[in-house]
Structures are given as C-alpha cells and as structure tokens.
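Here you get one chain, nothing else, as structure tokens; it is the form predicted on its own.
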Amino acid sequence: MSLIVGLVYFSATGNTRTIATVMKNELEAKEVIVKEFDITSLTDRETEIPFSEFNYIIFGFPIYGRKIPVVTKKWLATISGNNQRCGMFFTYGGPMRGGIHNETRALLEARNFVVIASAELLGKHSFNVAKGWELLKGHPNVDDFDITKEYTHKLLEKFTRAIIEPIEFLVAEDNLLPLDPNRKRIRMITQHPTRRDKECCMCRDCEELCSTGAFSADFGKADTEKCILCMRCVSICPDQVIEINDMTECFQDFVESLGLTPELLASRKSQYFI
C-alpha cells in the first residue's frame, strides 16, 4: 500500500511554494502520494486538513524576523495530530533564524505531531518586491533544489523506521550585531501595499488570497492593522500594479546596522538536521 505524505506550507511569496514543489516531485518519484494544501490565504486556513489520513505529515514555513508568521502560529494552536511523525523545513532571507527549529518544533508536539527533522533553505527575501532591497537574490537556486532533495529523500527514510532516534538542532548563532536601538523600526517605515495604477483588471486576487483578509481591491490598499507585510498581494498581482515605498535607504540601515556584510551572506547555505 503507498505511503500518503501531507504536505503543508505558508508561501507569500513563492519561496517556499518552490521547495515544497521539489519535495513533492521527489516524493511522488518514489511512487508516495503527496495531499498538498496550501494555507497562505486566510480562506484556506479555515479548511479543515484531514491529517488523520496521511501517514505523514512536513509543514513549511518561511521565517519573518525569526518566527513563523503570526498567522501560522495561531493557525497551529486549532489542529491536530495523533501522534504522527512530521518534517519541517523553513525558508529564509538571509539575515536571522533564530531558534526557529526548536520554537516550531514545540509548538507541533503541543499539538501531538512527533517532528523527527527540520531544514532551514535559502530565498530571497520578502521585501525583494521593493526597490532597493536585495537580499538572497537568486535563491533558491540549484544548491539550495540539492540540499532539498538530499533532505527529503532522507527524511522519507526515517518516517518508515521503526524506532526514531531524539533529534537535537545544533544551529550554529546568527552573529550578528546588536539592533542599533536608534534604528527605526522597519514595520513604521515600510509604507503598506497600494496600488499605484489605476490599470487594473480587477481580478481580486489580491484581495481573495491576502494572508490576512487585510488587502481591499476596491480601495486599492491594505488595512495597517491587518497586514502582516508578507508581500503576498505584491507578488501575486498580474498587473504589476501593487506596490511598496522605495525601500533603498532602509535596506541600507538594515544591512549596516546588523552587520550583514556580503561574506556574512555568501556564507549562508541550506542545510538539514535529521
């Protein structure tokens, strides 16, 4: 009888939409059966996901100021499991992980999922849409598809052991410099996604799929104290008519005043720990 994996990520932006794409073709070219759900939208997090019918489960998240999104977060404390082994594996822009493997880790087992491995794999940041912010560009890229595919082909190894072994998260520290504390803060400089172009379809996408239910098509903006500046609406837009503030002079403040120096960065690889 074939294995069914549940496969279930937060994806702004794309970033980790494209990871869980390659776990799934390496998964279903072991002839396993993947259930996909994707929960970045707020109507899709009120689908209930029946994780009693999987064998298995991996969630992915991407990393916001080294957390998972809020909204994951909450989203977590409503299901489920029934002692089944599960994979995490988070995406990430450069700059902080934090203690993101562990803290998600305890969250899943508050929930009585048994997490067996994580991975943590590089992509480009969410702020990218902006202009003037760089940072990770061109991740994931074919190093970063490697370590996924490395990953996943061990991790669908160790489901199917008969006795799993404690995992432990020897994550080496983000080194980097203390927040300058005269830094404004990046959330009170960061304008809200507007639509600048009155050129618009008005397919709704942005207001359908937003994260939070905070972007409002016939108003052209979202709503301050919902978003949670996942970049969703920016990306997804067909008409390229959703945007950001000029982000130039903040990237660099951010840059500096975290140390993130181009050697820093460079030395970021995707990794695992199973």
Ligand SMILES: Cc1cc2nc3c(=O)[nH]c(=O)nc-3n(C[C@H](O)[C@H](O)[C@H](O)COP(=O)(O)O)c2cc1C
Contents of the next structure:
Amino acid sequence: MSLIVGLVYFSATGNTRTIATVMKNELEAKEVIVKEFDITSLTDRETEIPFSEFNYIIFGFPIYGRKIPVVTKKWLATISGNNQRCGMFFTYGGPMRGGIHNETRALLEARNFVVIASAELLGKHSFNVAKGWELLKGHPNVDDFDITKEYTHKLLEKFTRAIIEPIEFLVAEDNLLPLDPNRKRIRMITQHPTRRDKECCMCRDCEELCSTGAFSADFGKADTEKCILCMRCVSICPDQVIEINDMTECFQDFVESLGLTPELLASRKSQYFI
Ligand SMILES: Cc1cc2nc3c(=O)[nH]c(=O)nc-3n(C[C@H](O)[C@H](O)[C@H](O)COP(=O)(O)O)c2cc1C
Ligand code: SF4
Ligand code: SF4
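Mind pulling up the form predicted together with the ligand next to the form predicted on its own we just looked at?
Next comes the full complex, and the chain you just saw is listed first.
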C-alpha cells in the first residue's frame, strides 16, 4: 500500500513553497502520495487538515525573528496529530535561526506529532522586495535544492525505520547575537504595505491572499494592527503597485549591528539534521 505524506507549509514570498515543491517531486518519484496544504492565507488556516489520514507529515515554515511566524504558532495550537512521525524544514534569509528547531519541535510534540528530523534552507530575505534591502539574493538555488533532495530521501528512509534514536538539535550560534554592548542600535523602520498607484486591475489578491486578513484592496493599505510584514501582498501583486518604504538606512544598521559581513553570509549553508 502506498505511503501518504501530508506536506504542510506557510510561505509568504515563495521560498518555503519552492522547497516544498522540490520535496513533493522527490517523494512522488518514490511513489509516495503527497497531500499538499498551503496554510499561508488566513482562509487556508481556517480549513481543517485531515492529519489522521497521513502516515507521515512534513511541516515547513519561514523563520521570522528567530521563530516561526506568530500566526502559524497560533494555528499549531489548533491542530493535533496521532503520534505520527514528522519532519520539519525552515527557510531563512541569512541573519539568524536561534533555537528554531528545538522550539518548533516542542510546539509540534505538544500537538501529538513525533519530530524525527529538521532542515534549514537558505532563501532570499522577504524584505528584498523593498528598495535598499538585499540578503541571500538568488536563494533557494540549485545547491539548496540538492540539499533538499538529499534531506527528502533520508527523511523518507527514517520515516519507515523500525526504531529511531532520539535526535538533539543544536541551537545556532547566531542565537547569541547581538552581543556587542557598543553595537549600533537597529532602527527598523518598516512601513506597512501601501498601494502606490490609485489605479490597478483590482484582482483583490492582496486582500484575499493576505496572511492575516490585514490588507484592504479598496483602500490600498494594510491594517497595522493585523499586518505581520510578511511581504506577501507586495510580492504577489500582478501590477506591482504595492510597496513598503526605502529600507536603505535601516538595512545598513541591521547588517552592521548583527555583524552580517559578506563572509559570514557566504558561510551560511543549507543543511539538515537527521
Ligand atoms: C517579519 C520577518 C522576519 C524575519 N526574520 C528572520 C530571521 O529572524 N532570521 C532570518 O534569517 N530571516 C528572517 N526573515 C527572512 C525569512 O525567513 C526568509 O526570507 C524566508 O525564506 C521567507 O520565506 P517565504 O518566502 O516562504 O515567505 C524574516 C522575514 C520576515 C518577513
Ligand atoms: S493585488 Fe495589486 S492589482 Fe490586485 S487588487 Fe491588490 S493592488 Fe490591485
Ligand atoms: S498586509 Fe501585511 S500581513 Fe497581509 S500580506 Fe501584506 S505584509 Fe502580509
């Protein structure tokens, strides 16, 4: 009988979705049935996922402020598994991962999933949609895809193993940043997305696909109380008329404060823990 894997992910600007697609293709090539669930928009997360129908589950999230997006943390509290084995993966834009693997594992295990492996994959930073911000441009790339494929094969093998040793995930050293007391203070001035031009084709994607129900297509702006700055509306608008402010100045502060030198960023590699 074919194995059924549930593949569940949040992806505002497409990196996590791209990695999920690579995993899906690899699994299907091994005759695994993959049931895909994109939980990015508010309405997606209101649709029940039949977890009990899957043999195994894979969860994918972007890293926001060293954690999974707050809306996905809230969503996790509403689901439950059947003690099925699951694998995690995270995409991140370069700066920091912190304790993402252990913290997310704890959240999933509290919901009756058994986490057996994890991966962290490089992805262009979500704020690259803004003027003056550029981190990990071009990722995920072929190297990241190769690591993803390798991870998928090992994960599938581990899913079906009779006995599994418990796995410990390391906390990334970047959890210790910023340490320098003399560091420059980061002035993160991120304005909420706004429609630049009055005229657009009014497809309403910005409103319907918003991760939090914050964007109004009629008013062309986001509700600042609800918006999580995921950049989905900016990246999906077909007329490319939604934007945030010029980030040049705060980008400089950000990279200096966190010591994000080109060498350090180049040393970041996609990797998995299994
Ligand atoms: C609000 C926000 C916070 C972020 N925080 C981090 C972070 O702490 N560390 C990091 O490396 N990248 C961070 N990023 C970048 C994303 O993790 C990265 O671009 C991710 O691959 C986006 O995934 P997606 O394209 O599937 O939405 C952040 C992005 C956003 C929008
Ligand atoms: S996504 Fe862009 S084109 Fe579509 S309604 Fe929103 S602003 Fe207009
Ligand atoms: S309005 Fe905010 S939460 Fe909604 S898609 Fe745009 S950036 Fe994301």
